[in-house]
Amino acid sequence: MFNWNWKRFGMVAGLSLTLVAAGCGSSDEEGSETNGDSDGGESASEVNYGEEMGYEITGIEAGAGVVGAAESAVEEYENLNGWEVSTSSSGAMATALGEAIENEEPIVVTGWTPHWKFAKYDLKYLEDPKEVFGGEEQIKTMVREGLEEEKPNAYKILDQFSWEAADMESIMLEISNGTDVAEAAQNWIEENQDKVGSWTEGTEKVDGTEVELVYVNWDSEIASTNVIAEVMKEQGFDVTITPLDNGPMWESVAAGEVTGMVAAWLPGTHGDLYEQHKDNLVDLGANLEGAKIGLVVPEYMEVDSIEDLEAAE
């Protein structure tokens, strides 16, 4: 990373000293003589970002489905030959973000909006020519089987449930900044009082009905799975949420052991999942439009495709 830094100091010093010599009236001949030092740095184009990174993609949970995405487009895109993609958690992979903008170093990551990093940071989505990652998503409400009937009031709100990218990434980024989950999503409540009462809206409040909700633990699903289970408290259930692996998360509604779950993305990230699972719950649409998921940079890295990455040597 060191030398990284020290590439992109010598482009700045080339590009001083070229400024200089145009000023003083040197001719286009000079110009180019100066550019063409050997001590002049290199460009943008020349810096070979991969060899900085090892080569390597930092992800988040195995077995997620933008993890498996980007294990795809290793093996479809040719520049990729001889890239990994690291696994770890979603926070791991925030933290690794954030201290390689600090430091203004290189760094490819496993991303998907909503996400508060794109509140806090200026990044970029690789443009993907093969459509490996698809197109845009869905984040569905799925339910256990018989929900209707056995707790009317519970899957009329799970029901309604629906929001914008922007009412999520504000939670999941006050939340970053040190805001407790349950605080941060009641102060969201607050502040949406009418959004929320279009969830509520044609129910009864009831005393102490329990449900369940599961969620695989990422930021953007700790803030939806919160918020929907302040609301549903406040109408007077006994809730209880529960973080899963994306596979579990899927069969215990579809099983019936639990209540249902917000954090189904759809149709890429857990498509698979949905294929085995569909015929044994209930599908009650999105509850947020225009998911996203891909490989992400930040904006100060002079790539723009998946396809500008170099292969390893």
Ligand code: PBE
Second form
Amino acid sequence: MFNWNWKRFGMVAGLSLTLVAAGCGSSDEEGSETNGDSDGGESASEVNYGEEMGYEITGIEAGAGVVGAAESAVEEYENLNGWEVSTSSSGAMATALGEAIENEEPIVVTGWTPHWKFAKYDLKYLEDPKEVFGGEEQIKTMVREGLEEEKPNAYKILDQFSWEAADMESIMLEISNGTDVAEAAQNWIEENQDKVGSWTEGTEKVDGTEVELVYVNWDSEIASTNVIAEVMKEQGFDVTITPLDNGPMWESVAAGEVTGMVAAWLPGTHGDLYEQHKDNLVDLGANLEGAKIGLVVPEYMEVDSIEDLEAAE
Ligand code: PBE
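Right, and the form predicted together with 1,1-dimethyl-prolinium of this protein, after the form predicted on its own?
What follows is the entire complex, opening with the chain shown before.
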């Protein structure tokens, strides 16, 4: 199961819990659609967000690390007694978040950075004093064993692939605003020739060498996988990108069935999958630093910490 041994990555939670006594639009009536019609004077401690949300954390795909971490949080935080983590898809989570914000309703989602939602909405991570969600993460590249000998140019490009959170976010934002995925990747490549040049540096063009990259349909990985795929196509590779669930993504690389992936969130988020497969794959190191996972809420919610949420009973 989950082995959240991340104490050394833990962030110092400067816990300045300010409970603002402002009207926050909750309703006592169960099932009420009321929003934002409170006449003020209600303190945060009187607001039972949990009840309004049906004690539900809006999750994403069942196999995602952040969903596993949220389930661990429900077990570890006494105040999350009776809460549940719902699973669906990253897209459904984003839709639910957008709708809640439109109606100024409370919502808690399993969130991560980099993600376009932070550019589009005013959001905050809930403090996690028990450090269930760990600290700073890296996104790493993993390839199958034997790739370096068999396809040295593919290996080298994947090894040299590295960018910043802001790069990834700009593509994600464009896609979320309706631009076609491949086009958004192309646009970014055109505007970032220096970076792309450093990834292909020292490699030779090929003529149709096959490469298969696996990923999960998380917005962040849609962006990274499409960018590296487009870059490799321009170098002459015949690239297939295949969306899978998280477990099968790791398994297919470890089994040597596919070339690799650029979607390994470590040390925490995919820590258990890494432990399971590390002897059968090649770790090419970080392609992005400063990633993070956690529980995310709209700014207007008067909670700062996971511990501010109320138990169901
Ligand atoms: N994520 C995005 C993934 C890793 C990348 C945070 C949704 C996960 O939780 O497994």
